[in-house]
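There is one chain below, alone, in structure tokens, taken in the form predicted on its own.
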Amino acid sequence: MSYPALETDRLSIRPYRDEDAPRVLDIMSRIEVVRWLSTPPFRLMADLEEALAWVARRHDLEAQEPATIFRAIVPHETGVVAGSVLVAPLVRLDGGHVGEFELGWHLHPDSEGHGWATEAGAALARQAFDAGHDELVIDMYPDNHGSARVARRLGARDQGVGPDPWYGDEGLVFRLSADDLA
């Protein structure tokens, strides 16, 4: 399935391109960015070959898996990408996958606190459920006060901190269905 580039009041939120690169390079580079994304250790990203890599990454995740999106948000009053909101499969440590999906999101921290990662994140949940999603995970670590916010302001349900099942360690979990959804 293809997912069509989404467009709200402020922002457009569209597939990666490789003009991109250059500013993927500037917000994966940034450890107060890639410290949530992943386990440690924490890699940075080096060059910009590695940015259009991983743009290019992104459009053959969605090509091999039909329910993945991964997009940039862009704010239009600027027209630089802000930073990242996807649908994606969460595959459990101990291999399985049993149809849940992430809903996820990362900026640039010049471009925190405008409220751009709640918009995306509600544009492009509501388009994973019309594409038949019931239900969608948010997943981080337990001291992401800010993803925190987001995913309450979105109407998604707090299950509290425990043991992640995707990520390992101690996990922050949220779910999120279209009822949910403020």
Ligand SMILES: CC(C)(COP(=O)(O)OP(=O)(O)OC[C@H]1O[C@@H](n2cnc3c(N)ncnc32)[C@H](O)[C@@H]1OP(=O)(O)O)[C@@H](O)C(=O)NCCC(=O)NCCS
Contents of the next structure:
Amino acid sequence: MSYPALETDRLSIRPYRDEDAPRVLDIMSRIEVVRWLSTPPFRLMADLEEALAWVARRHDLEAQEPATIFRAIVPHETGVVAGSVLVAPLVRLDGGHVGEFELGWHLHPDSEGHGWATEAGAALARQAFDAGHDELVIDMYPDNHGSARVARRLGARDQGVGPDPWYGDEGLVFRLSADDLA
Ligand SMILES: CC(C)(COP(=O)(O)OP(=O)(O)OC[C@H]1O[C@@H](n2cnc3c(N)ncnc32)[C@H](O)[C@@H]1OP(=O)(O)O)[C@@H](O)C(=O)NCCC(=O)NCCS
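The structure above corresponds to the form predicted on its own; please provide the structure of the form predicted in complex with the ligand.
The complete assembly is shown below, putting the previous chain first.
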């Protein structure tokens, strides 16, 4: 299945394009963003070539796993990519429980504080539920207070902090269904 781009009141939520590569590099070369998105050792993007490969990889991931949706958030007000919102498969480290999907987001620091991650998260989650997902997992480091506030604003159910079955160590997990969406 391929998911159409979305328009909300303030945002275009659309597939990444090659011309977004400089902005992708600006976002993914920042430790203050990347440290929340992966596990150590954190690898920062180094150059435009890597950014272009990152964009190509988003398209490959969608082609390989059609339930994956990886989108650029572009506010109408600026026309500049603010960050990303995604739905992607979650794979448990112990191989159990297949079929789980996460909802995620990240913004360039210059794009925080407008409610754009929340608006994009709600729109993409709605699209995923309409396409047949029953529930999405929102998984984060326990001290990621900004991301937890986004999850709460969406109406996601707080599952608390515990061993993280997907990324290891400890995670703060929320679960979101269509009925939860505020
Ligand atoms: C997590 C992250 C996306 C949150 O960014 P954010 O700007 O706080 O989230 P939103 O875009 O939804 O904006 C919400 C903020 O804008 C404010 N805001 C301003 N205008 C608003 C509006 N019209 N609607 C909603 N919120 C608005 C809200 O009050 C809120 O601030 P608060 O949390 O201090 O109350 C961002 O910090 C980030 O990219 N972090 C690094 C990557 C990351 O952690 N990703 C998640 C991994 S699990």
